[in-house]
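Shown here is one chain on its own, the form predicted on its own, set out as structure tokens.
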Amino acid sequence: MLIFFGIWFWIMRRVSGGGAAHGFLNLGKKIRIKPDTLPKITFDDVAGAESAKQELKETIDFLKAPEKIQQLGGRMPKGVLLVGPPGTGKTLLARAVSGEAGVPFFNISGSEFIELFVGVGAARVRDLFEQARQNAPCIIFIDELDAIGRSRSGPISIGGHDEREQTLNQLLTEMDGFDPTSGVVVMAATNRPEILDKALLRAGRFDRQIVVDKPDLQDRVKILQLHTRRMQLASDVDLDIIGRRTPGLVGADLSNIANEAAILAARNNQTEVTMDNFEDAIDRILAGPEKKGRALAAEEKRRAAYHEAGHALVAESVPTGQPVHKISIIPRGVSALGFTLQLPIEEKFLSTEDELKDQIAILIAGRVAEQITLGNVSTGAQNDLEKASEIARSMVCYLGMSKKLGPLTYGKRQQLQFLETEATETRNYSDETALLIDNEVKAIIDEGQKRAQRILTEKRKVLDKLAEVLREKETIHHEELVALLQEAD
């Protein structure tokens, strides 16, 4: 029994980590948290993003001199949520005003109060808040605030939901109790602020939401001097034209794009990062990496080349399109034959009527140009008949763009607020309306298909001659693209 007695005891050891202080699968581990190690930093390197900036200098303000409000008979926040898409910059204005305030900056991950067994989170909640009065005045920040903040509603569970929902009760109760004088402020960061639970948001614990959105141009163009400040620029880099040649992209993008710029000068052996460097990383970034082993029979090639000429041309022709910035049918990513890359004049936030339907005529182009030339179609048009397919079901369903159905919305929709998921639809219509939201669709396609077929009937010479210049170079950028449009001319 001595022997068997030893044996399990062990076991037991091993499994709990070498100690029997910890208990059976460490239930006794604490989290210890421990000031951020990395440099610190403030606003001056964080770039954009100026209303977020604004809201978080009066919590720095708080923090150096909480009497400040005290005497005006308010309180400090308790708590400030950070809100917003991946990769904004949420967690790096977090660290910025720690460094602005000079106090210590605790970061945590939700997903680290999250155990097997139930009792665990609640208590290392417990733990993190007597260890942060301990050192205050100090900021608290929780990475991925819905890993334990998410609403309780829905079926009951068993298990890690039972866990996640006594975590969030701690936290809850621990959030309304610390005396909002002992200095201490949390912080966290969401990209799902929807499924959060709504005792999390209400005053009282995160008195503050603030939303950390994409970049503009102007911050595009702030952002991107911030990554470069290092490099070795040549004198033909212009960031105002890669800033308005990313819409859409969030910081880290930008970092990335900037990084990539490096990496391919490098490999080239220059001692400067040029243009050129800069319009391959958002190639690279937006398109997928150049698959320079994939060569296209002389069929294909030829297809590919009227299928980018056909969007060109039309978006060109439209009276609200773009400027075409680049043509290429080098193939790219996994199934990318060529791409046709506009660059935006303005930032602008609201589409009209008109843009919409002369987008639909830029994206069916490239299909109708190989109707016209080579007398049937092929796959290539795939992703162009989805993109025009939904924003035609768009104007129909959702923007009121419909004569016949009027200004109402059909079905209902969901969709993650920061995240670029699918929405899942409701349908809340009968069926002889689906019939006509059918029709109505099908009608603006059609209507967009007419549009680009009359346009490169009447500029068949043009579209010609800019899929042969294409066929031979592979590359066509906007000022060689207008000199072909004015020599047909």
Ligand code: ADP
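Positions refer to the first chain, counted from 1. Here the structure is a predicted model, which means the values were calculated and not measured. In this text, the rigid core denotes the largest set of C-alpha atoms whose superposition between the two forms falls within 1.5 Å. Compared with the form predicted together with this ligand:
Here I7 counts as shifted, since its C-alpha moves by at least 2 Å between the two forms after the core is aligned.
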The other form holds:
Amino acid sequence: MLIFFGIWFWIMRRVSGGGAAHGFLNLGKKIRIKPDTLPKITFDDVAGAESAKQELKETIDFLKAPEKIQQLGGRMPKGVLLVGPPGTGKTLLARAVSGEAGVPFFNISGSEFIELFVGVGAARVRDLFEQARQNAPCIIFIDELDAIGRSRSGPISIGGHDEREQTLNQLLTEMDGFDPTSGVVVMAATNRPEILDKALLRAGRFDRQIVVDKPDLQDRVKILQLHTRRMQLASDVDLDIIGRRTPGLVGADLSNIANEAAILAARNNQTEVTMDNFEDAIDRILAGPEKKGRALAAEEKRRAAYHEAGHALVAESVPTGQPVHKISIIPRGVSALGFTLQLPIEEKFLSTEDELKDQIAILIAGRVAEQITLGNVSTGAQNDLEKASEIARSMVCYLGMSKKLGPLTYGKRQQLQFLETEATETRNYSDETALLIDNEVKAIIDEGQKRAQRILTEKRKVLDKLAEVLREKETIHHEELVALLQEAD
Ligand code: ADP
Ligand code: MG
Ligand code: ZN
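Can you now output the form predicted together with this ligand? The one shown was the form predicted on its own.
Then the entire complex follows, led off by the chain already shown.
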């Protein structure tokens, strides 16, 4: 009997225990949500993002001593929504708030709900809030809020539509139901605030929004410092230059770069991580890994050298061109034959009309160089042309930089909808205007092409020289380029 009961007991334990966490057996049963047990982090682990940290201070003060604010009759916002592009450290900041305040952190991701069975999502939200109330003061953090909070009037998603709506309704109910003085703060993160259901943003719900932006130069350097602090760095490593080379990248990318550089160093059995490792790591992140297996055929290599030399020469010749940091004909990513990297001197938020025109000339220069030197063009310029056309079209349609069309905007860009990768555009102009737009775009591109042609024909000798060196060395750095150009003058 004892053995029999022993076995029976054991089986029951297995069935109801953690073994089948997501299985049918758990359906209807209470899903225990436990506070996060990851190592505690603080604001010191988040580099930069000062304004976001400043705004979160208030929340931390409240979590540390909810009674104080209550006594003064103050009321805390119930919900704090962190808004910003992916990888900017929203999740990191939320965890740091819990670390700073020393309170439990209940973490759940919006996308987890989507996998659940009908009815379970709502139950899960209920349980989450119940747990939180018992553990107050504490933080509930809903990552990727857009997965459940998408506007109910939006396009119907594939699968789990009802489920999502039920979950969302339950979340709204819970947020309305709890007492703001109870010491529970609901935080959430999203990178697409525009698609959130308006009901979520109403007063008494996520009424406080904190923007977490892409880091600027200073913050990028700080993030790099943070992620390299345990690395053995060679003396030639200059984090400031790395920061300058990475405008537009976010914390997650920078952390990847640091990591990749360390891996490359380890692969070469180095004892220190060098600047070259970082350069390679950045190229990898920006342009995809080098294609070691696909060496360029001699003819292709000649073409790539002329193409890249064309970009570089025009970039150095036009008035507003940024200095060329590096030219390379080592193939990277999917289609690029090589690449020419320009290094912005300072961070740019605005571009003038002249700068855009110069940019177009630089983009087209690769193709023009092929045409001038080899007498024909190749498929290698497709990406350049796409970018150039996009700039030219924006100039005409959105930036009012065409004299003929004037300072109006044409066409309305639609926001991205769920599962769409490219923004659609609705036309709000006549066929005649469409024709005019096309002509203006073409005129801008033609002008850019003419300029590139003029520059490259004038400096044909330098172009040939540059291509020759490039073919030989495959990569030219800024200093070498400057020396080559001076020699030619
Ligand atoms: P998000 O939630 O905004 O998509 P995460 O918080 O998940 O971004 O960030 C991903 C990773 O990027 C973090 O784990 C961290 O290593 C790094 N990171 C992002 N921003 C920062 C920052 N400001 N300081 C330090 N590391 C950062
Ligand atoms: Mg995140
Ligand atoms: Zn090109």
